[in-house]
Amino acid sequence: MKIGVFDSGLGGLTVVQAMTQIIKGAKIFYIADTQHAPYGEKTQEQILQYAFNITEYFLNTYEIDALIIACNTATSAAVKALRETYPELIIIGTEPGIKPAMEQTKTGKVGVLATPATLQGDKYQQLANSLAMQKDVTLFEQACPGLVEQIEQGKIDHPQTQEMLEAWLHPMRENDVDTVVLGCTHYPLVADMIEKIMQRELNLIHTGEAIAKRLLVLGEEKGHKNEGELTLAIYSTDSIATHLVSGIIGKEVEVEAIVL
């Protein structure tokens, strides 16, 4: 099986690096289109045709069998006509885990840390709302602009990484919020300064995981054997931190240039 992921940058990794504890025998071909980053303050119709772009690349170039979009706010602007435009294409994208959240919750109080334009979009709109129909769960919804360009910059253990989240953080610290999803897939990155500033035992809740088994249920359906060798190649359209990337892998990995 060839599986094509991509993200505005380092985020989408955090999936992969889930990726590689689950799917066997399959080439992983990974984009961090960090020429455009970060998606979350573009436009929709912006991210919808660098979605395309990237999809085109990978069907040309590794026809791929699978596409994982690792980025909620890409899955937002374009998860939709990207199954409308490749119905033979297994297409997965990110969601932040509303569900789970509202499912491990001892307090009935959850926070959702997302990218401004995540929690604009449609999709997350619909979601919430549909679940909060269904159980009594006060949500403290918090967009976090510029967060993903400083895990980019790798100032993940900075001061000032730590007063944005501090800032953020702290009207849910205040309410009693015990689970808090990631609405982004760089936020990981920063899950255990997270952990640090709510001063409580938490759920962190992150979608990596929950991708990668649905992987592995479509990619069985279509034929493939969960076995043998995985390989991975990482690609970015303009700079990115290569250290972040072995350390989030968890092995010394080549990251390639590329322009689309």
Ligand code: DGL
Second form
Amino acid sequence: MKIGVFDSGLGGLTVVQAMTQIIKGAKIFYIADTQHAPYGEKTQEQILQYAFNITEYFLNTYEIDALIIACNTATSAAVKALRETYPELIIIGTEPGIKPAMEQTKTGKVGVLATPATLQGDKYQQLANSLAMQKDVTLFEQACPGLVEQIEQGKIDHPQTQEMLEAWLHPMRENDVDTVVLGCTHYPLVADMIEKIMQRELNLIHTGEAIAKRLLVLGEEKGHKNEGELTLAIYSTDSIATHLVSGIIGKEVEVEAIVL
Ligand code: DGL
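For comparison with the form predicted on its own, produce the structure of the form predicted in complex with the named molecule.
And the full complex, kicking off with our chain again.
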């Protein structure tokens, strides 16, 4: 199985990391579209265009069997159109895990951190509205403009990042939130700081493992044998913090520059 995975930068590697624990006998091609990061502060039309360019590139260059949109923002803007255009391709998107969060919260208070584009998108609004009708849980939604840039610049354990997160998390801490949805694939990279600021045992929800498991099921339906070596090639459309890439994946990896 050949799998194309993309995000605006480092974030989608948190999904790739989960995939490497579950998927075998496959080739993963990852594109960090750093030239256009952050996606979360672009228009829906721009994000749609980036997603289509990358998918075309994956199909033309590697003839992929599966596409993983390792980005909540790009999923919100493009998954529907991509599925309509490429019905043969396995396409798995990333969505904020508010459903499991609502099931798991004990205080009935759930925080959702995501990019401005994800929270404003119809997809999120519909999901949140339909779940709100099923369960009496209060959602504390917070857009985090600028956080993706901090992470891309490697400012993960940095006073400025801490200051931003403290302001966003303050209402959640004051209101007894016990479960926080990491609705952007970059945010698991600041999970330690979020836990520190919340000052309580916190349930952090991110969806990398669920995506990897779903890929396994859909791949096996199409004849994928989950055995043998897994290879990973990483490409970037502009500069990227290479040391962070290796840190997330857990081994030394090369990043190759590409032009789409
Ligand atoms: N990592 C992405 C997400 O899950 C996008 C971040 C961005 O470029 O704004 O939403």
